[in-house]
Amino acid sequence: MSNEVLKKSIERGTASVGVVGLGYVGAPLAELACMSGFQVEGIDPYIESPPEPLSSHERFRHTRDFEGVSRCDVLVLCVPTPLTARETPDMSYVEEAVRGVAGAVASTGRGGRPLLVVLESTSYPGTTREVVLPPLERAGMKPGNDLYLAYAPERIDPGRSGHDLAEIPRVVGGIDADSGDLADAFYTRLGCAVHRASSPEVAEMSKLLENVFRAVNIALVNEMSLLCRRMGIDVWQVVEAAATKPFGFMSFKPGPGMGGHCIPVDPFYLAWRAKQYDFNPEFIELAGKINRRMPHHVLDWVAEALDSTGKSISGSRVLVIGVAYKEGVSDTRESPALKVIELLAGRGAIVSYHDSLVPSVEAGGTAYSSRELTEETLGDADCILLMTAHPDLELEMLRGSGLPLVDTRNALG
């Protein structure tokens, strides 16, 4: 099969698609591929079965090893790219996935059938060419012959409504023109608008810019919130007033820190890569430091609230409302609430939490279970700390509790 034949099979939806990693990125992509007519192999060794409705789709098959690679014409890598404990890029999931693909290719030979490999995981510029490509070449694949490789960063924002996966434009950068053409054809078949980047590096950097932009602006408004607090000014009113300008201003909201899979992580990916080029990204690193410091400020606010009732943090019962990193999702990755709970416990507080979407969590090495939000639960608390306000949260119950309340999200107005 030549690349032209592969392109036509992609355009017709007759190509076989493999999705490596069936998490919050891979599962929706696999479902969209099924809906677009493709036969889909879901490859994920870490789950017993994929979520519904994917697992019951007639065009979908799940495997926990890489034997399905031999049946695929298109392979999309959607694996995590977290930080190490030293806040450097953790590429272990990408490396494991590529080793699995390379091993399957080496064992089957594929008979010269071309394979399009697309990396969607957020990473630093150079990942596609430096981490993904070499193992595939060592497995005997040749770029431009039987291997086509591209980068197309995922752009999912969990919990955000109004943007279906197919409606989000995709940035695509191939290692060569043919790779870009094939990846373009694949995402076009999925119903996505495609912006062609000239290289994987451009596409990789574009994803980091998107999230660093948000991280820097969140850091700015968080610092403004600290200044406003010191000056006795309501920062929420300040943001509301500034947002009336129809140009030159984008509204970002202050909060207790940043969480999630990308925004808290990506500045560190870019800073790490920049230093390899003898460039010190001071502005980006400063934003990261400001946002990482916010949970410590929240600790101070809780101390102030308790002090107003003649109590100290040590020995006080603090009820944390919401441990997910944002409203409407169950994701606790990099959630500032976990750091705040750790800090509170470290100061001697007796911490409990309520989160309708997160039944249990670990913070600072201690396991916690969510409590039902009842009058009895509120009666056991000395202070309420609102970290995340899910849509189903009974705000009036909190407002009427009579307890000192620290509202980091302005949910109560």
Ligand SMILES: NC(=O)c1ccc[n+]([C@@H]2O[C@H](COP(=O)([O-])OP(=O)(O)OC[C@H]3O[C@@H](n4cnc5c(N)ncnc54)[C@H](O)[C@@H]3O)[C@@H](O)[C@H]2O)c1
The other form holds:
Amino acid sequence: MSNEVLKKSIERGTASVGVVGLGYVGAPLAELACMSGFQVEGIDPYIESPPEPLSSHERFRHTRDFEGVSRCDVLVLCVPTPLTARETPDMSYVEEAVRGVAGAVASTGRGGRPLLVVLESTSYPGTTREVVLPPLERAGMKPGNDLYLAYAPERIDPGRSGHDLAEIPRVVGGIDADSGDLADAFYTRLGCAVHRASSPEVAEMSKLLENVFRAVNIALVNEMSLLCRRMGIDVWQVVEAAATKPFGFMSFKPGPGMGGHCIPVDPFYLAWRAKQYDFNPEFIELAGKINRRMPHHVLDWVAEALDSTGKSISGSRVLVIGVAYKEGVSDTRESPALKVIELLAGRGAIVSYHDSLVPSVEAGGTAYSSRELTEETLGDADCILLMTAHPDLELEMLRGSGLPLVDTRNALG
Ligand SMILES: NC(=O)c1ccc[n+]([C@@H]2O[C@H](COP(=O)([O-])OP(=O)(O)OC[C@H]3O[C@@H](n4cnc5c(N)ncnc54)[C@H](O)[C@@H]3O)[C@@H](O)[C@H]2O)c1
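Structure of the form predicted together with the named molecule, given the form predicted alone:
What follows is the whole complex; the chain from before opens it.
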């Protein structure tokens, strides 16, 4: 099959697509590919079975090894890119996935049949060319001959409604024009508008710019909220007023810190890479510092709230509302609530929590289970700390409790 034949089969939806890694990113992508007519191979050794409705889709098959690579014309890598304990990029998942693909290619040979490989995982500029390409070349594949390679970052924002996967434009950067064309054809077939970047590095950097932009602006509004508090000004009213400007301003909300596994993590990928170029990215570091300090400020706010009833943190029962990193999701990765719970417990508070989406959680080495939000639970508390307000949260109940309340999200207005 030539590159032109591969392109046609992608455009018609008759190509076989492999999705490597079936998590938050890979599973919805695999589902969209099935719905776009592709035969889809989900390759993920670490899960028993993928989520519904994907697992029962007739065009979908889950395999726990890389044997399915031999059947694929397109492979999309959606594996994790976390940080190591030393806050440097942990490329082990990408490396392992690429090793799996290369191993399958080397053992089956593919007979020169072309393969389009797309990396979707967030990573530093250079990853596609320096981490993904070499093992595939060592397996005998040749760019421009039987290997096409591109980077196309996933840009989904979990919990944000109104932006389905296919509605978010795709940035696509190929290692050469044919790779870009094929990846463009693939995402176009999925129903996405495609923005062509001139290289994978441009596409990789654009994803990091998006996330650094968020991290920096969240840090800015968090610092504003600290200053406003000191000056006795309501920061929420300030943001609301500024947001009426029809141009040149974008509204970000203050909060108890930064969570999820993208915004707190991705800027470090760029900072790490920048240092290899003898460049110190000061905005990124400062934003990280401010956002990471927020849970400590929350502790001060709880102490102040308890003060008003003559109590101190030590020995007080603090009911934390919401431990997910943001409203509407069950994800607790990097959630500032976990840090706050750890800090409160470290200061002698008796901490419990309620989160309708998170039944149990571990914070600072201690396991906690969610409590129902009842009169009894509220009666058991000296203070309420609202960290995350899911849409189903019964705000009236909190309002009516008469307890000192720290509302880090302005959910109660
Ligand atoms: N979750 C998001 O909202 C989001 C948004 C944009 C970008 N991203 C990026 O997308 C990438 C994937 O994130 P995610 O949230 O889907 O992660 P995830 O942890 O939800 O899922 C990753 C999946 O990959 C599997 N996996 C791990 N190693 C593998 C391997 N060697 N071979 C095959 N499968 C393997 C895991 O079992 C898991 O099912 C990351 O780089 C992340 O930064 C995530």
